[in-house]
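Single chain ahead, written as structure tokens, the form predicted alone.
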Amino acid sequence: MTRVVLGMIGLGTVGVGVVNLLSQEHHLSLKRIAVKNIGKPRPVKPPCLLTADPYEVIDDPEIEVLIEVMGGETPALEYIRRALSKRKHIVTANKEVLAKHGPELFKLARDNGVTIFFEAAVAGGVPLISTIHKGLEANRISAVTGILNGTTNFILSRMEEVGESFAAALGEAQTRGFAEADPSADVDGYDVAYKLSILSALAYGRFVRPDSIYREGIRNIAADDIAAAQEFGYRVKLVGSTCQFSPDKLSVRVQPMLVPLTHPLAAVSGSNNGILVAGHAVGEITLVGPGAGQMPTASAIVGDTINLASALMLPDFASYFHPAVESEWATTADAGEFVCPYYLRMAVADFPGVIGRIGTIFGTHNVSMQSIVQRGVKEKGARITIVTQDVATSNMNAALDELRSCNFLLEIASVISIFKPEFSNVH
């Protein structure tokens, strides 16, 4: 096989990884590496030069590939355009990138007949990007739904199973390296909002702009939620979803959901992604597995490395490799167009009649009660657990405005958002 040379930019835990599984591989010949700082210690002897010049990688004539795996958007984004100039093809797991700059970098490849490869943007060593890309090519996708952060799932896990508070799961995920000293990205829902516009992207031909997806994380699930939902027969999940809304729509939300217990997402524990595909022809397919970490994403990136370099040898084969997709950003319907059931758990004040008024004020705006249940507590006035029939958003964020102004309302602890099966298999 003819040799290949790559290029990289960063050495931190992923790159690391990278190098380690390159070795096995003598046709690909890591030539350069730019790195931050070129004296820190490593855990991996470098191959190859190190610099401290990412254009020292990009702008070298032999370098046919350039693996990029720095994160963040910044200054990654300028130089992934940089090498597409100079027509390197890109391997990279930068999620952010591609969600907010994937209209643009996908028709700037395009336009430079080279490709980019990212299966390990979304899910990690799940081999998501590359099912939904070519595995399913003979389905219209109606619908991508499933647990895509590994970092969120171990503190909802662990709040279930040890009976920690989030804060202390939170603590655990960070000890154990799942989660970042300022983990605002996984627990405040960024991170699934970037893998859903990939995600779009791939199912529907155009990327979603992060700032339209409805977005909730899971920083207010509580110990009583988690003893809630077990109490009903659900896990608490956060779930990303995107569906085909109406013709020109689409319905993209990352949020805390229950889970029927039943289902095969409530089953996807500990640091593991789940994700549902549900296309016309195949029916519904799941994949389960390591969405994050070290190898399973250096797995992810030396596979399509591997697969690109096959291909260089055939003519135009970067056409082949590009997704059918768009310039123009996808429509996505309004966030209160959404229908679900609603757990919600509330404190009132614990006198005759305010079930009653309650009842009157989700009847004015069209919530039924699927059940109640009212428990006293001397201090706070009554808990009360109410699960809801099927409602619009929109119609619920009127009723929870109205009960907020209401003087027997103590606190509105918890709402959340129940998930149904039909919510992956959208048609």
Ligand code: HSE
The other form holds:
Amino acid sequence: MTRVVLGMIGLGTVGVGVVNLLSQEHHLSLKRIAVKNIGKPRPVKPPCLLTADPYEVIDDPEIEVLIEVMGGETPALEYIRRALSKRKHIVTANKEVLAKHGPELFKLARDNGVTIFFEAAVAGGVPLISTIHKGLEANRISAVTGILNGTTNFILSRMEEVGESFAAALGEAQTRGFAEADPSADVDGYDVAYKLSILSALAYGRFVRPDSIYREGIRNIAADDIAAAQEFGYRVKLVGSTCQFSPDKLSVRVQPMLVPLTHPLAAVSGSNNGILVAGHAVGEITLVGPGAGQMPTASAIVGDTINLASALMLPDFASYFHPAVESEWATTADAGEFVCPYYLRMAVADFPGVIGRIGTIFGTHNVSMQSIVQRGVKEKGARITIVTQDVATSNMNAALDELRSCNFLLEIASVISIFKPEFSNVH
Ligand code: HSE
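Show the other one: the form predicted together with L-homoserine (HSE), since we just had the form predicted alone.
Every component of the complex follows; first up is the chain already shown.
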């Protein structure tokens, strides 16, 4: 096999995994790795020269493929841009750069006759990108839905299994190396939003600007919600979804949801990811596996690199790998138009007529209750848990705003959407 010369930027946890896996691929020769700090002790002996100057990698004419595993938007964006314009192929795990700059970068790649591989950017070791891009090419995709963040799934699973608070479960995720010291990208839903932008590009041909994606994280999920969910037959999961809302709009959302215990997504536990893809010909498929971590992510990166290296000897192969993405951004539906049942947990003053007044306010805004459970707690008023029927989010919000202005309302502690199986299988 012809020897292919690679360069890499970044040698953190994932980079070390990549170095280890590449050592088994004798036709792939890693020539140089750019790192921030050359002197830093590392758990692997670098197999090649290290440099603190990324341009020594990017501008090296012998390097055909650049593996970018530094992460973050800047300066990675600048390095990828320059490498593409120097006609180097890119293999990256960088969801943030692709989600925010995908239209520009894929155009730049096309214009330069090179390509970008990004299996590792979504769902780590689960081959979701190649499944949608190539395996389901004959399908019109109607929805991609799932658990796309291993850290938050670990935290929610732990809250349920061990009965820990959010803060304690986050601490455990940090101790085990899943969650970063600053966990915001994971727990506030940004990571999933980036992944949904990329999945939308593959499924529907356009990236979605991350700031136009409806986003709620899991910081406010309390042990009481996990317990109440179980009582009602659900499990709390952070669910990301992108689906065709109307001919010209996508509905793209990341939010905690109550998933029925009988649904396959409820069984995805720990740091795993689980994704449902619905296509008009195939129906619905489910992929489950490790969505984060050193070796699963390295598996996706080195898989991409092997694939790319085999194609390098073919004439004009890059176009075969280009996803059919347009330069325009997708248009998204208004978040208020989303319709689902809701779970609500609130505390109210305990006097006659309160439940009746809640019912009247809900009725005024077209919110129909499916069940209501009241537990009296003297000092804090009565704790009420409500499950509604399907309601437009704008109506639910209007009802909650009116409730907030009532003298009997002490607190609206939780408002969580309820997942319905048809969300993942819209046709
Ligand atoms: N931090 C991500 C997760 C992995 O926990 O799933 C990289 O996207």
